[in-house]
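There is one chain below, alone, in structure tokens, taken in the form predicted on its own.
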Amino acid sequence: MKRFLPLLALLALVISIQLLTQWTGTTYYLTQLTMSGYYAVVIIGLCLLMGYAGQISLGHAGFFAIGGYMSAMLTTRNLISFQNQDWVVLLDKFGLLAARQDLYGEAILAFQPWLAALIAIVLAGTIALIIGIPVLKLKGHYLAMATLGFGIIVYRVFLASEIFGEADGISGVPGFPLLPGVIVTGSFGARVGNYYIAWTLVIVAMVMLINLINSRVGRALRAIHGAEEAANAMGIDTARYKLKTFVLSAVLAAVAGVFLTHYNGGIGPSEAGVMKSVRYVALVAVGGMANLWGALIMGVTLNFLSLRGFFGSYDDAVFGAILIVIMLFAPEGLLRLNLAAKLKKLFSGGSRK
């Protein structure tokens, strides 16, 4: 039970922040905190893959975009012209389609957000499974380059496809009703509710991953990270564990993509860009490769500052620089950096000269 105490502290902090913003009249901060929460789901999923399974991925922005784009396309694609076809009639009969009006008053018949989200998440998981089988046989920079190549392919597909809006992306994405009265939307009146939806998702993901890393599977993953050949010799099916972790991490990214797309009411090709993947890796690195809490804290903090425009036009440069600095001086993460020891070593080394 002790390992879940930080989750209670996180829940208390989430509630306290909301109450504080309401008391101070700064509820506009909740918008960026909500978005940061969704990005945090991607980061902790990638932390599991990199920190525990020892597999680097520079293509996780692709899985995020697959989830977001597929859900957006299915919920905005007008099926009115196909409404007399048997497959559309069948879907409508089972309540899998939703009729509404767009911003211009035009009637739209499209997939229900629940069905669209399910299709998007399953598709992302399936793609991760298909590419993971050959790609995860690679190691080191070969694996990084392979996942980077996947990310670039996804980016170019979304950028060049008319069905996905090309460079403009997809807008007009409807809200995502989770429960009666609970809907993922970016409207002003639902700002507080959506803040809690996002952080509920973060807490659920954290509970799942904490349970995982403290289970037999987690011990196997740590063994693989420590010495894959030795783990394999001990009878651990390293290929299966790595593949399942890769798929789980991709699914978490897709879930975050679905939720954030419905929250923002749209998605653009920048969400699949290479720098997005670099940013995710940088945030995992700065928080600590095998430190879920470190990745969560640093991920939310830096994403919040980025979304508030703190870094200005140097946003991508800052995250690239962060990755370089952390890899050089604090490979175990900023929160595990023993600054006093580093300074002592630096000055003692200088005095010997």
Second form
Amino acid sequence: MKRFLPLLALLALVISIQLLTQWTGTTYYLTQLTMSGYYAVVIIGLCLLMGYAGQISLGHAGFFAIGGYMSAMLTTRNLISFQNQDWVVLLDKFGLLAARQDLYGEAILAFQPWLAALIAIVLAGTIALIIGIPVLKLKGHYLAMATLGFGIIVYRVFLASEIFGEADGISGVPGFPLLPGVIVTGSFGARVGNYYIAWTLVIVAMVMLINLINSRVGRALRAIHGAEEAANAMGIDTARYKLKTFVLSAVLAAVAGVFLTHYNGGIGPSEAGVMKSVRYVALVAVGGMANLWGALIMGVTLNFLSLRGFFGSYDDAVFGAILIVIMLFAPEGLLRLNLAAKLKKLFSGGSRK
Amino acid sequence: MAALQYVTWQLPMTSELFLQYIFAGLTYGIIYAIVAIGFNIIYNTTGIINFAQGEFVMLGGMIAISLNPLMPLPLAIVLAVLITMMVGALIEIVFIRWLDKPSVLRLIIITIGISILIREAALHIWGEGIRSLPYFIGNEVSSVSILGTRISPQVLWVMGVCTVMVILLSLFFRYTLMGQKMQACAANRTAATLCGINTRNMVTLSFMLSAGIGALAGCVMSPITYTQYDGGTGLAIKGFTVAIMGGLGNSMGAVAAGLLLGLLEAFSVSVLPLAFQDAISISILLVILFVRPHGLFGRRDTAALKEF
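Moving on from the form predicted on its own, kindly provide the form predicted together with the partner chain as a structure.
All chains and molecules follow, beginning with the one already shown.
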């Protein structure tokens, strides 16, 4: 159980931050903390792929955007003009459609958020599976360029498609009722509740990933990262493990995309942009590659600062600089730069090298 | 994509329109080839794919545009190329040179970081606006008649300068001592060191050289394609596609592949919306990576042998 102690600490931290903001009257921080939480889900998923399986992906914003855009499109596309057609009637009969009114009182008939989210996530997973089979055979530069290319194609498609709102993106996305009374929405009154929804998702994802990396699968992944040929020779089906990890991290990105889109009430093409993908990679790198906690802590901190506008117009430049500095001076990550290891080395004397 | 905008959806295709497509395709194609050769030069000496390659092209154009009001155009271009070469050398010295056997992943991330920094610096220096150099001869409406179709003289400048660059580069690598040293460094770094070649300096030189040719291409293409702070990324992807198509490290292959991709793109405009043009070349990249990662022209067993 020892490995879950930090999770309890995280839970305590999440609750105490909420109470602290309540107490000091700064609950507006919770909005950015909620968003950072969702981004953190993408980052820890990517951390599994990059740090543990050793496969770079410069296209993860693409999976995030597929989740967000599909969910947004399905829940906002008005089917009212098709309401007499057989397929719409059939969908409605099974309770898969939700009727509501928009801001101007116009009747809207669209997919249930649950169904939309499911379709979005399954689609992202399927695309990851199809893309992953050929892509993960590549290594090094080729892998980086192929995933970058995938990300750009996704970006271009969303930017050029009328159904996805072209450069404006999609707005007016309704709330996502997870459970009765638990709704993912950006409305003012639901701020505290949504903060807890986001961080519950983060903790669930962390539990899942921590279990995974401490299992047989995790050891296999580390073997792949260390030396793929050797892992193969040991009887590890490397291709299969890499693919599963890729799909899992894509699904996590898509889930985060779905939630954040409902929370923000919309999504724009910049969410699919190359800079976003690079930013996720940067945050994993700062966290220390094979370090879920590092990725989580650095991801939340830097995203929070960025969302608060702390870096001003130098936002992208800051992440570029972070990438370079970390990779030049601390390729093991900022948190691994700690002196503990070096001190240990010092005290163990020269007997062991 | 400015040069392609006058190409409208006229069907059936007349022979004149056909030629327009050809010229547009060749113009972009030769530019892609130059970017690809820039990739190749650095890849051959270091094994690095420099993700900031496209930024050199943007930087060359931008610096020349800024210098142009102060001095005659040819001088502005020469200075822009020299400054970009210095930037290239500086990048290598500051970020790459002192790393001890860095992993590929680390180098990828570092060069991506460099490209972001250059782009953001350009954004803060030159703003978001679209700029361009003046036409070298005449202006945007002047044209010359070739094979019964009318094209801008700037198109000829682009093709001419890029062709001369390709020829000079191959002569440089074949016949000058410096070029042969660089080739030796590419073939076997340890052996080159043993022969008394300072391989580290060769790496710096390769960054300067590829920055220089990128900057020159950026200058000649600026009047027709315009220059914007974020123009590098798209070019880098196209250039990389071409470098892979031609077989990584093979510069003659890159020229052929560049022209091929340029033509494919130009003709794709007649069947697909312009917005999907980038998606096409990236799809080509993905397909080639999956099917023939050693390039269209290379053979699998010779892919390991590097050739300028």
